[in-house]
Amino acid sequence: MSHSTPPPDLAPVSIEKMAAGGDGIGHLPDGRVVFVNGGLPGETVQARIVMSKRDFARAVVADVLEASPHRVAPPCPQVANGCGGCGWQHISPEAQLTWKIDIVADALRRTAKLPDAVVRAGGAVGPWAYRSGMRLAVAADGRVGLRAGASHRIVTLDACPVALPDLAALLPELRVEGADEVSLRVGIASGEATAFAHADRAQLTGLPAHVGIGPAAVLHETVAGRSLQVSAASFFQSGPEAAELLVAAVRHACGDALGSVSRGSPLLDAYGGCGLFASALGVPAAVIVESSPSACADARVNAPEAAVVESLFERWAATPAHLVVADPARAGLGRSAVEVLSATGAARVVLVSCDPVSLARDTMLLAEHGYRHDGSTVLDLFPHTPHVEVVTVFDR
């Protein structure tokens, strides 16, 4: 008795709008949710299912019945190899904005239950030639490149368009001996290089003489007129321009209360890495709390009017503060990280946040202590990514 093989699970989509991790969403023809990987919104698309549960389903594009005006071919032709480092390529650059933006403001809408928050564009980096860092896989021949979408396959790259030239021109000789991974990381301002391979006794070779190796090797940046020196380990902005982008929205969102800082009633910024905002804000005092011992050390020499306290946030007593700016992980600042927050009296938060559910999740947890939601600026820090950036004002 022969089982012919079913046909693929097919099945016609209209596009609505796109979610949090950048799937397009619509609905099955039973009524489910369907999270369509590289749907656009405004688009009707024969969508290929990859998973199947009771109330949602998961698919891919299989073929586009009706194309959005936003839709573009990738320009990487790494991207046909399967390249997971820019997930949007598709997608014209012009719209990536707004669509995070409409991101943004949907997950306020259904997880903090705001739908009259106040969303705005910020700007975004150029689209191309952007990151001055990059963290790569090692392929088993040594070479480096980014996993492909979903997959542990490494795609290996000589070129890459959104590098900055002198970050991708170190791409096609090195070779990497022990690690699995290796982080590269370019100065503009100051020619300078560092390569930082995540294993003890890793070999890296066909790096040019002026790239420092290791963990402790340095360079410097400049942003907002400051000179900054960041260590291969601590971690920095996608490049100067976004650095530059951000520390702008930040002291916009500051506003007034930058003035009142004082020695008596510093500037709080927590999750602090290398010092960037306490920095580049030029306040008169300021007290920088951060987890990691390399940025630690960074933050010293960058910002040197400034107490730098190593300790994870939630472990840290509070101290009074007059101003806080708070830059945590994706997961956010969570309740024992609010609750510390709050401790320190504060009147104004400004929360930099790299994912819109748990901004939403940190808004409500916040409104908990007082403070409310006074506007959202969305920033494109990476162009033909999902990845979103966003500065929110919280007062009480």
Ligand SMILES: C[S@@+](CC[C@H](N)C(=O)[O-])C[C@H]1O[C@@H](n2cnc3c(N)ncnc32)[C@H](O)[C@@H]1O
Second form
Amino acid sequence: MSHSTPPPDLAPVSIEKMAAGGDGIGHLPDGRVVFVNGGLPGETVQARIVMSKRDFARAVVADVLEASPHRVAPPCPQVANGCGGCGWQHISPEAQLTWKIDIVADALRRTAKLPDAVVRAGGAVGPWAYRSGMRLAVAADGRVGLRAGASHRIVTLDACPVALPDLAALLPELRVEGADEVSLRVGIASGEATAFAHADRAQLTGLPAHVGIGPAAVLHETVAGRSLQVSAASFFQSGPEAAELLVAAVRHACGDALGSVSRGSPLLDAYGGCGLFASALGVPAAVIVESSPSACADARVNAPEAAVVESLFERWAATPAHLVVADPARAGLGRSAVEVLSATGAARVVLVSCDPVSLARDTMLLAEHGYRHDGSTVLDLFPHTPHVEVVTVFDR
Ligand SMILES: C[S@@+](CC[C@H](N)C(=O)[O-])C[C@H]1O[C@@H](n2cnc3c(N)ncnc32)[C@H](O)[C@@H]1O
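Mind pulling up the form predicted in complex with the ligand next to the form predicted alone we just looked at?
Now the full complex is given, and it begins with the chain already shown.
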């Protein structure tokens, strides 16, 4: 074989843009689209094909032929061990937010058919030591870590540079028996901590005495000057800095509508979790709809002025609302939830999305109910990962 002919599973690929999910997109010499894990826009790479379908292929970077100026050596040594926690450590932090904005604009252009949608940069948390909570996998020897990318192998961790120091300090001594996963969280404002194994009869050892153990253990975090109770089994944002940025972006997106919220025209905090928005926005009246019993219990403490309804949002019998903030899980709202949301009669909907494709799908569904996309703000609450967070205003 000549040196100039690459083996059949290797192909040179120019990376054109980033895909949702964080792979670079290019074309194979035969014209098929290829998603290249580790490839950056503007680069030419030697791609190793790992999956080949009729219409597209998946590949990994075997060699970088022309590097992007935004390519950096991953600072964390666990990346070389295969840790799947951070998929974007090979990208400079400044470029990460830019490419997240491009991913969102592309999803709105292609899926929602909005070529001129306004998509702007919001804030970003500091690139290191930002996480106050992590869901970890348990290895056979009881140590905790994260799964390797696209694998069940567990990379055990004694340190983690994206974890806040109080959280990272819990990793080396913790041993877990009888569970495959454990969630750890620290309260930065309170110094409290919780640990929650995802199994009934798990044993956790090696944690300091102040760590509350079990799904009902609580800690407190302060966001926008409000102290929030967060149970171990409830959702919380990636850390307090992320929660502050998100609340500020949602406040800005609500705009003047926030000032007209009243008892007769409340804020609807849909998928409200522990009541972060209803509490931190400081509204006089709110309805929180949330499916997790644990989060509802927290919300009743955190937002005493709100009515908390424990329900799947798509099954909730809508009541009138002046303004809606909706923060669904990755799948987005979907058709049924958009119908419920529209039935509230709210003139403004602020949608918090953590997946660009479900944002684009929800944008189309909201348009069917007369809600016009009025600008998206992209935040980086998970540096070194391709995870996006988008706050979008819809008006009708
Ligand atoms: C992304 S979190 C947002 C929580 C909260 N807004 C916050 O920022 O902390 C989504 C929340 O929706 C809840 N949830 C998931 N599916 C739901 C559904 N179908 N109906 C109502 N709540 C749901 C989850 O329990 C979780 O608390």
